[in-house]
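In structure tokens, the next block holds one chain alone, the form predicted on its own.
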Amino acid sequence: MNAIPDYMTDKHRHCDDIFAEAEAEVAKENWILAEQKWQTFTRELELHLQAEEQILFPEFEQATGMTSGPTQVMRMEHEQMRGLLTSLNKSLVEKNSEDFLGFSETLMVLMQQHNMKEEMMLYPMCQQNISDTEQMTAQLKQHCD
């Protein structure tokens, strides 16, 4: 899996799966397992966002000269996600499943829309414009795995 879109899309699916597991444990009010799943999800998500912001997006911006286009929008959406994570963390600490599941629905919709934009547009653009995509994918893997 040396193509940027393949690797990054796989990471999206991995995060989605862990997120669903955390949600399911909160719905059952199994707070210990919910906390473990949630910590795994937030760690994986943050590594993914950092890989994009610190490795992939700067390389794309350097290759294309586009610094205020799609990468700027993605960074703004990353901040929206981080804001929701704060609310979700608070709900989890308070063991408030109703609030948690409400915020998680909002985060899920945001992540689905965000991931679709990256998978359908930005990642293919990265694959086309970054000169050494195998090296880029290796850097992304090293950061995330």
Second form
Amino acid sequence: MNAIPDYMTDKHRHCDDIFAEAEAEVAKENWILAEQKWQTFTRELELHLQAEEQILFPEFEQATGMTSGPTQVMRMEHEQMRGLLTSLNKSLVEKNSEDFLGFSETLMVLMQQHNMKEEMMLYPMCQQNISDTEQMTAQLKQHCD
Amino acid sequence: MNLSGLNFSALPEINIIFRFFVCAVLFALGGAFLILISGAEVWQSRWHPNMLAITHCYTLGFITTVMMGALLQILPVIGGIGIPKVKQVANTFLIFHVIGTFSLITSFIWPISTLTIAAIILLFIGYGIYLVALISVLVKKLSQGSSIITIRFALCALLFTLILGLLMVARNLGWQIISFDKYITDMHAIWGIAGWFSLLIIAVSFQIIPMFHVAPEFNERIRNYLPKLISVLLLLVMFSEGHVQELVFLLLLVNSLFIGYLCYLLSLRKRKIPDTTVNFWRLSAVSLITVFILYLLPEKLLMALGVEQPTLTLAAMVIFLYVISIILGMMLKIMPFLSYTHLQQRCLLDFSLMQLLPNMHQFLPPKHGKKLFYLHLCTASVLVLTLIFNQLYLLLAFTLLVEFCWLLVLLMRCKRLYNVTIKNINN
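Please give the other form, namely the form predicted together with its partner chain, since only the form predicted on its own has been shown so far.
Everything in the complex follows now, all chains and molecules, and the chain you saw is the first one.
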């Protein structure tokens, strides 16, 4: 898996899987397991967002000269997701499943729409414009794994 | 790849989409009102003027209005590019479409040439503007995903359905441009249902089933070949006058397999939380497969089962139980999501404002969505009964009125919360 789109898409799916597991545990009000799954999810998500913001996007911006284009929008969406994570953490601490599921539905849809933009447009553009994609994928892997 | 053409934030204003949805619901309510005043005899023939009017209230009025509104939202997300001057295009289209469709529906009941001419001109201009704007985007080298390719096929089907429809309406004015018989009407209906509706449902499903439910992706071969297969079958319908029944059988088979496979994917979804949208998908699957089975039965057996108008019955089931079920399920997701996304855009410069935003369930509480599902189930059952026992039409009109009034309430409630939140953000 040396192509940027393949690796990053795989990370999206991985995050989705853990997210769904955490959400299912909250729905069952199984709070201990929910907490564990949720911690794993937030850690994986943060690593993924950091990999994009600190490694992938700067390289793409340098290669294309586009600093205020799609990467800027993606960065803003990352901040929106982080904002939602704060609300979700609060609901989890309060053991409020109704609030949690309302926010998790929101985060899920926001995350999926965001992922779709990255997978269909941004990652293929990165693959096309970054000169050493194998090296880039290796750097991303090193950060996330 | 054209980098300069990318616009990740090309979402149309939320008011535009809500306007489309509200107009769609009003057409559905109009259909219910027509059923109420038309009497039992309209259920005896698909050619009855009032039945034509009722059919178009739901196909052109409800389904197409929702789909055209949703496309404005879908394209920027899955294609990465929006329609240029989206506000002007959407508003102009909506005005022409709404008045044109209203004229068409009333012209079926009162065949006054002024109404017919108005319908032809308004629909021609309205769809012309929208389709030119859409095509100008879709011919560009967007991400070549299966959804975008399928949307292209669906729009071709819409164009062909419209042309046939307008030519048929023109016949009422004595403009006999092509020969007309039952075959042309059937082709108009088949291209509308199996082309425009089904292909757009398929295109959107490829994206939203994995996205909303964390379900596995559709098989790549299905994504690549299914839309092409349906398009080829539709093309064959155009040139195979003597074999329409066999081709409809194949179209029903392919679509039934698709929806069956979709439900299988849903059963594998990782997101195992209660979700009314899943119930809408299941209802649509059961309905389409039932239609397919009924289609296989000999006419005598259908008659024995009380189905005196097989074509009308099956078409009504496909439109109301298959297509409209899916649309309602999707609206339950789209309405709160749009409200949230648009409010979020307002918080981009100050993230502390995000605390003011309601979550998706506050925009549309799950119990309200569930109520819509039960109301739809109730209406669907009464529709099936009315197709057999025509005198139940009053009950059908009543259930339709209740169902779509509730949908309108959900829309208004969602919009009201949006407006209140905007006020809080601005203060």
